[in-house]
Amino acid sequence: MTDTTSETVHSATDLLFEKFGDAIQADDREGYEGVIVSSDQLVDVAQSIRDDLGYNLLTNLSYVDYLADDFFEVVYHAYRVPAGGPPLTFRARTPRNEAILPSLTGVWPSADFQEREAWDLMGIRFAGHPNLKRILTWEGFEGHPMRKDWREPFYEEDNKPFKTRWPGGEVDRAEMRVPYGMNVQYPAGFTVDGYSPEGDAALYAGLAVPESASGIGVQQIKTDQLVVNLGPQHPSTHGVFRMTVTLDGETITRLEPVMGYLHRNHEQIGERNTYLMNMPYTDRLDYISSMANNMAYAITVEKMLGQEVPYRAELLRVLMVELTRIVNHYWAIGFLLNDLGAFFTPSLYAILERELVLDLFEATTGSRMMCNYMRFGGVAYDLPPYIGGPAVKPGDRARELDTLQFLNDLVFERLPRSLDELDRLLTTNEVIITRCKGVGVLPADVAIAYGATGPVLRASGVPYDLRRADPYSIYNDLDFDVAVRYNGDTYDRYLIRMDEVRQSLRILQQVVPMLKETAGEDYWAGKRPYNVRVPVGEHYGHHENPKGELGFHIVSDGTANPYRYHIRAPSFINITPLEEMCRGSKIADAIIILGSIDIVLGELDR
């Protein structure tokens, strides 16, 4: 954080003190930043933060259970877009026994799903929320699993490593001691009679619309509005995701995303793990982008540790992350075409190039998808001297290729050539233009209000990229442009990914020669600790992931395990304006609008 940006945040908080007086308190806890806002003034303060101070993007809403102090704390991180800079952090508290705060959905619609998550997992009610119900678990779920005093049937201990595993390794799993049938918790007085585990009655009640008239020519034909489901078991929903849609004919009038089918409470697992144990778990979020997930988590913990990273390690990180960005965008483009009906042929064009990148990942990390590569202070391994190549003819052993030569050919020849080919085949294709132009329009102001980031935001004309807006690693030393498109439709969300692949290639073409120059230098700073203890405090770290801003809000109590481990998942936030993007479109368009957002359910549900 530069002095200038620090002064910007300080002057903003000074204005809040001046305007709201005793409703604002400085957070004087060691390792914390921002201000504490009185709950009865929270909406007014938030309105001022947005309108008077210009922090128009509420990117993250986290929640913490301070069990010993008997209160919950909701932490908000707001940014100026597209100006950039660090966040203005503010927080509000509520007693645990009567947890209620005012909703900020009227100030920032991006709070919608995040407040529902805080209600679902922590039990904090948000007065004035338009649709406050569970979002990742089901209606009727017993308890709120992120509370520090909540225990699941298979509970063993608060923190890992569990005593039954370490140091002796005598495995005694809790599930072995729990009788069959006792592994589910039910509310008091629960019976299965008339119970819908998905809470469909409440869902459909919210979507029900009176009958209406649709106009055809000069005649008015009276039609009933129809509620249909897409998913959760459907190839077009990109995983176990459900869209419940109200239709007038084939026109969408209402749409509600229904998620949580893949939820495994990653965050509770993360709070029981040690800091280092969490690194491979980040791979499983957006499993197309494990390297980028690693980096987002690593830079967050490194900031709290005050950990330096060697220059070669930074080069290796940027290499892997930008290759990941290319892989992600190729995958997104291929499957967008699949959603358009071009069954698998465009996907295979993209997958072919992806396989070459995964060859490098496998040679370096030992894994093609779940790479577990970053470490606090560097990376786990340097590049290998050789990488396996294809056999010259069937029956021959695979050849060994010089890794740097392989990289050189990949970023200077193979990937640019394949991108040009995709561009030539797809960009002017009349089917793509007809189906995508003007479909699923997301205006810039609506995108910001709903918290969209990444390609979804930049395709709406907002040049906001964390690599430039709040720089980290060595991105300030690299020459590249922030790609931006201005129509905010499905076609521009396709084009922006093509643009971003070209910018990633520009970055890689600078990094690869520097890797040759720094060969043999350190790729890890200092010792390689088995574990780390993070100083007391909190930090919100974020990273420009291929799908948008991936953030980690971590609270440390000074032990080897995070006290709070919260993930701001771009797929989860980017899906918030889906109804706005689909309303008025045809049912067939909802499929490609969803595809143009580019979600992964492992990240959305966590």
The other form holds:
Amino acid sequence: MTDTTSETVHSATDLLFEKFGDAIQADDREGYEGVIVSSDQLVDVAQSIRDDLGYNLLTNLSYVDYLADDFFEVVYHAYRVPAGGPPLTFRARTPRNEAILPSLTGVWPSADFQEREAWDLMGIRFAGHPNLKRILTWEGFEGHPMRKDWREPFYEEDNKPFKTRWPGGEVDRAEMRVPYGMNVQYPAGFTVDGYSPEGDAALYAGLAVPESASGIGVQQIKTDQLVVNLGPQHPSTHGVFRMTVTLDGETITRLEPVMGYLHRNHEQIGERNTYLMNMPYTDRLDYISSMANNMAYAITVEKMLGQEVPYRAELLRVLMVELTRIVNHYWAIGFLLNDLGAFFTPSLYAILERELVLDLFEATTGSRMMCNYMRFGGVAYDLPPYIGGPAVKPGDRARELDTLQFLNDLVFERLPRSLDELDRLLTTNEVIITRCKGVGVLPADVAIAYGATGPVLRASGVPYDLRRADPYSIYNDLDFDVAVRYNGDTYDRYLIRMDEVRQSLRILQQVVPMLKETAGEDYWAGKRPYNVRVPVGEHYGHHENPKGELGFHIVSDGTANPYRYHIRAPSFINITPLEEMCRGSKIADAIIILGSIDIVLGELDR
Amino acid sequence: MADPTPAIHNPDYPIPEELRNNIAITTLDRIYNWSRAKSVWPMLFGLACCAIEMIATAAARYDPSRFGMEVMRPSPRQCDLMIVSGTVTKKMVPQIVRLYNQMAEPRYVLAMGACASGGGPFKEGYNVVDGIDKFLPVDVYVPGCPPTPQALLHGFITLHEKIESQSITTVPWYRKGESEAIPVPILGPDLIDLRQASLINYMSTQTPEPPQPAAAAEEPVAG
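Show the form predicted in complex with its partner chain, please, because up to now only the form predicted on its own has appeared in this conversation.
Below, the chain from earlier opens the complete complex, with every other chain and molecule after it.
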């Protein structure tokens, strides 16, 4: 953050002080920034932040349980798009016993799912929210698990690492303390007899159409509306995603995404881990681009620590992140074609290139997918001198290739060639053009209102890329363009990924020669501690992930474990405008619209 | 140890030289298991990170069609093998059990990766089932997080060995009567396994014990 940009934020908050006076309070806690807004004026202040100050994209809504002070705090981060710069942080508080805040969905529709998440996991009600239901757990779930006084069934200790799992030399497993032997607990006095689950009744009731409703535009013909469920076990939902749609004929009139089928409690587990122990968990957020997740988490914690990163480490990070971006976009394109009906052949092309990149990841980090590569202050390993090539014949020893030679071949020849090949085979393909052009249009203002980031936002004509908008690492010294497309339809969301792969290749072609020059330099600064001490305070760090902005909102209380570890997942927020994009489309188009957003369930459900 | 997968043509009867190309003498078990093991159709069904490695395994480089396993079917009615590829959450487990119940016998379950085998890194999560074997009978466990494609292929080969070692006289799907479906768990205040109903009801009559948090952990030692 340069001085000029932080001045912009300060002058912006000054304007708020002028306009709202007592409703705004500066946050004077050490290590915190932003303003505290009184909850009764929250909507007005948010309106003013959006319209007067120009912070038009609400990117993140995080919630913190300050148990000792007996209040919940909801933290909002808003951006200026496409101007860029650091986020404006404002927050609102509500007492723990009667947690209610006004909903900001009227100002920013992007708050929709995030407020539902805050209700689900923290139990904060949002007055005026149109559809305040549980989102990650299910209706009827007991309790709000992100509260600090909520204990999960397999509760062991407040912090990890645990003292011992072998007290007195005997094994002590969590499941042995639970009478059911399973990861479950029930409220006191609960019996199964006579219990009937709430199930999906509420979901379907919300989607049902009143009998008197007429069809879209076809007033004379009597049409039936029906509710169709898709998923969570469905080959084209990219995992265990589920949507329920109301159809008028074949036209979608309403759509409701249902998620949480892969809710793996990253945030709660993350609050019991030490900072470094969370690094391998970030791999499993967006499991196709684990390196980029590592990067986002590393730069967030480094910012809090004030940790410097050596130049070679930055190069290695950018190398890995951009390779990940290429892998991710190849994968997204391959599986978009899958959704279009070109079953598996385009994906085979995409996976072929991915395997080459994974060879490098495996040789460098020891793992193909879950790389766990970055550390606070650098990266865990340097590039290996040699990289194993595939054994081609029976009895062949795996060949050993010089790593830099391998990288050179990859980024100067192999990947550009395969990208051209994909381009030639797909871009002008008639089926793709007719199925994708004009389908699922997301205009720029709607995209911003719904908080879309990454390729989804850029395909709608907003040149907003965090690598340029709020630069980090060495992206300022690298020569690349922010790819942008203007139609906002599925075809442009396909094209933008091709463009971004080209830009990533441009970056890689600058980075690989520099890797040769810096060979042997330090790749991990500092004393490589097993455990870091993060100063008291909070920070929201963000990174341009292949799917959009991946943010980490971390609150530290000075201990070895983060007090709050919130993940702003791009897939989760990018799915918010799905209903907007699908309404009026045919049911078959919903599949490719979903495919073109490029979600991954690991981070959508977290 | 005897070869678990002996050659199909393994006669104890002498066959005249001129007929050897036309006649094979084998046991019913062996031909039955041989044909089953060489055409196991997995379900097109992915849960989490492991599904990505499963797809990578299904692609050209690792090529499961060498084992007759490239035909992945999204419908459970047409599948022989359920690869539980990823973390099983409480919200998802009713669907998984339902899918398993819909599969026709003979059916097999392969728990792919640490999460499906025992909860993995997410074991303590409040929404995570610590292993699919709490609900389904698992035939093969494949370790790894995620398992490499090679590990998954090894799991396939292990499954084939298991199939070839079964006997038509003892397999459960030719016994009298219908096989019992696994009761689909219910999403209540927490996941309710109906097989535990009596235990849950019994526990509700006990005086609720306050949760006993272990003494707060000491600060982990830095360094």
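So that the term is clear: the rigid core is the largest set of C-alpha atoms that superpose within 1.5 Å between two forms. Numbering follows the first chain given and starts at 1. Because the structure is predicted, anything quoted here is derived from the model rather than measured.
S.K.: At a 2 Å cut-off on C-alpha positions, does residue 188 qualify as shifted between the two forms after fitting the rigid core?
M.R.: It does shift by 2 Å or more.
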